[in-house]
Every structure is written in C-alpha cells, then in structure tokens.
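Here you get one chain, nothing else, as structure tokens; it is the form predicted on its own.
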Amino acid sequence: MGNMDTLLRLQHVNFLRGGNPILQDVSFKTELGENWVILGPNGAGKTTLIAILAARNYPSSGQAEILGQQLGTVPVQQLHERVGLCSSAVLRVIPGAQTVKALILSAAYGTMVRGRDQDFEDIDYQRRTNLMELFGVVSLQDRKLITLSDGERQRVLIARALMADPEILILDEPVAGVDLQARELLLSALDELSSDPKSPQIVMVTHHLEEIPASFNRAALMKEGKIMANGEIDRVLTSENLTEAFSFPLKCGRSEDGRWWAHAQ
C-alpha cells in the first residue's frame, strides 16, 4: 500500500487496441488536494487515459490503483461508485424520456454505501437541491434530457455524477460544444465545487486551455500516448511545452484572473 494521501496511481500502463499502442509506459499519480487537467491535442490518448482512471477500462499491461485499490483485484462496481465519470458515452446509457430531478436522484440509487433499495431520505433530496442550485439547472428540473441544449445537459450531467458522492470526479471534454455563457456557467460551477475541501478530486480532460477552472492547480500534458509533462500547472503548461504538445508554435499564459489563454506565436 502506498500513502494513502494519493488517489490514482498508473505504474507503467499500455494500452493496446488492435495492436496499436495508444498508451505507451505511461506513470501518473495524483494526490488529495489536487484537481487536474489533462491536457494535448486529439489522438494523444486523453480519453483512454481517463477510462483507466476511472475504472471502465484495463490496462494491457501495467498496474492502476485507484484509491487503494488494484484494478482487477476488486469488483470494479465498487470504483465506479467511488470514480464518477461524465463524459459522452454515458449520455448513451441514460434514458433521454427521464425528467433532470429524477435522473439526479436516481444516482443516489445503488450506492451499496446506503445498502437499501428504495427509499430516499431527506438527505438525498436535500443534495440534490444543493447540486441543483450550483450548476444553476433548478429551473430545468420538470424537463426531460432530450430538450436540453448541450450545456444544460452537461450541468446535469455532472450535478448527477456528483449525486452518489464520489471521492474522485472524471469530466471528460465538459465543455465540448457549448456556448460561451454554458461554458462560463460550468466554470464557475467547477471553481466553486473545487474550493470545497469536502468535494472530490475533479481530473478534467480537455484541449483548449481557456476551459481550465482557474482554482485547478495541477496539469498532464499528453502526446502520442505518453504524458510528456506533468505536476504544478504554471510549471506544466508553458509556451515551449505546449509547442512541443501540439507540433505547433504556440503561446499561452494566464490573466490576472488566474484564467488561462493559448494562440500561436
């Protein structure tokens, strides 16, 4: 066992798809108190990463430990109960016809933490009014997923993930997609969630460096399925970093709002 202050932990991880190396010796570890951006241009192993990471895919070889735990060694529907992942794939999975409160609620279901079948309790409720109120979809709540424009799908999406109180939090592109006002909207949502020491560790996986949350402080940059840098963010992402990412002379830096920005040279 490693500290226990540390909640993911890759060791030499490949990943093979039909014989394609798309993750290559990959060593990646993330600590309480950390939220992390993962960050590179498309095809750079971003999302197989993550899947790792969360519990939905094994390595071909190597070990990931997730909170404590060997993947493989434990029933992997006991990390998903502990990872929350929101990402585009489990749109796929949820019934479009269902209204945005009860498919919020609906996640406190089969948490074997509560071990009952049921019955809801006031604290559940209560959570998801809270998470309502912060990712602003409270007016939303009477409508049915299908009617929602992609940033309002978005914010349910992760005040959903959030709903079985996840000790780690996998966003998947959040952003992807959305207008400027949906993708300002969940920014400050996550900045909020972030600042609150009792939220889970957010690992956000994007490309563009305007949609990082200001309060994130860590940073993974990722190329041809190896991550090239990573550790304190202001560190990480660098003009000369960030050229060598994207094979592509690129500048970037940060405003005085702790907001980042990116343009070529």
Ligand SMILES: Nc1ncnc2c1ncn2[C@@H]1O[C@H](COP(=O)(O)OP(=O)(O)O)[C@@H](O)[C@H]1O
Contents of the next structure:
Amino acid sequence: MGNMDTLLRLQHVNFLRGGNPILQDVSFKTELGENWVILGPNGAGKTTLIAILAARNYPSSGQAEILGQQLGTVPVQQLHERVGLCSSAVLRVIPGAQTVKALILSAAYGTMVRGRDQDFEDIDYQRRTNLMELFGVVSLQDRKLITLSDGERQRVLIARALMADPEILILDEPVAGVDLQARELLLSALDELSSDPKSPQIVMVTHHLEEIPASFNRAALMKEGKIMANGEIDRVLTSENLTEAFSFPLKCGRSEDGRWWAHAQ
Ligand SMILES: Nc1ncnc2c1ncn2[C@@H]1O[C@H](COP(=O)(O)OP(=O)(O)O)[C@@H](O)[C@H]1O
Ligand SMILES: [Mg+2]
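Switching conditions: you have the form predicted on its own, so give me the form predicted in complex with the named molecule.
Expanding to the full complex; the earlier chain stays at the top.
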C-alpha cells in the first residue's frame, strides 16, 4: 500500500501501439488536495495517459495504481465509478436522444445503469439539481443532448460525470472548440468545484494556458510520450519548459487574478 493521500500513481509505464512507443517510462503521482493540468503538443500522449489514469486502458508494462488499487487486479467497473471521465470518446457512447435531466440522473450509480424513476432517491434528485445549478444547465434540462451547442454539451457531460460522486474527475480538452463565454462559464464552475474540499481531484488536459482554471495547483508537461516536467504549477509552467515542450519559442505568465497566458517569444 502506498501513501493514503496518493490518489493516482504510475510507475515506469510504457504503452505500445503497433510496435510504436506512445508512452515511455512515465512515472507520475497525484495527491489529495491537488488539481492537475496536463499540457503538451498534439500527439504527445495526453489522451493515452489519462485513459490509463481513468482505468479505461492498461499499460503495456509498468504499474498503475488508482485510488490505492493496482490496475488489473480489481474489476474495472469498480474503478470507473470512482474515476469520472469526460472526453469525446465518452460522448460517442452516450445516447444523444435522451434529455439532459435523464442523462445526468442515469449516471448516479456509475456503470450500474438505472432507468426508472423509482430506482432513484431524494438525494439523487437533489444532487442533480445542485450540479445543474453549478454548471448553469437548469434551463436546458428538458432538451436532448444532440440539440445542445458544444459548450452546453460539455457542461452537461461534466455534471453527468460528477453525478456518481467520483473521487477523481478527468477531463480531456473540455473547452476545445467552445466560445469565450462558454469557456469562462465552465472554468468558473471548475474553480467553484475545486474550492470545495469534498469535491473530487480534477485532472484536466488542455493545449492552452488560457484554459487553466486559476485554482489549479499542479501541472505536467508532456512531449513525445514522456513527462518532461511535473509538479507545482508555477515551477512547471515556465517560458523555458514550454519552449522545450512545444519546440517553439514561447513566453508565459500569470495575471493578477491567477489566470495564465502564453504566446510566441
Ligand atoms: N489506436 C492507436 N493506434 C496507433 N497510434 C495511436 C493510437 N492512438 C493514439 N496513437 C498515437 O499515439 C500518439 C499519442 O496520441 P494521444 O495520446 O492521442 O496524444 P494527445 O492526446 O497528446 O494529442 C499519437 O502519435 C497518436 O497518433
Ligand atoms: Mg488528445
């Protein structure tokens, strides 16, 4: 057993696809109280990495420990209930013709899909209301998922991922392709969420420093299947490290309110 406060731990993880190394000797650890952003150029291996962290994929070699459980030694459904994942892969398996309110509620018991109203309790409905309020989707509750804009859909999917009360929430590019208002709505909801000590640890993949919620305190930079740097966000997100990770001269910084920016040097 590791440290009780360690939530995710990868040790010397390799991942191969068609003989190609996609992840190489990745070691990485998250602890209670940390919210992580994972940054890196296209193809760096971010999505592959979080699929392992979310118990949706197995390493080719090395160890992955999720909430104290060794991946591969426990039924993955147990881990799926405890680690929420929100990505475009999840979207593909969600019935788009369901209403927002039904979709969110149906995730209350993780992969144990329940469908009928009598399967749910008062606290489930209360939780759904709280989540719909936090993510600003109350007015969308009777709409079908397929009729929503990208930004609205993202907020619904995150509320849904939180419905099972996971200990970790993993987000893969949650604001990719959404407009400025939708981005800011989502980031402020994530900030509010992360200020509550009962909330899950958040691990978020993004390409843009402007998309990092101000309250996030840890960062991992990926390049070519490796973690180039990780740890306290202010130490990791430096102009030097970003220039190295993106192979392009970049300058970054933080404004007074804690938000990050980056542009060419
Ligand atoms: N199923 C697959 N088969 C072969 N190569 C893949 C597969 N999935 C991803 N890759 C490759 O692995 C690398 C990392 O992909 P990915 O984890 O999606 O990166 P990122 O999310 O950082 O853009 C890329 O070069 C991609 O082409
Ligand atoms: Mg990706």
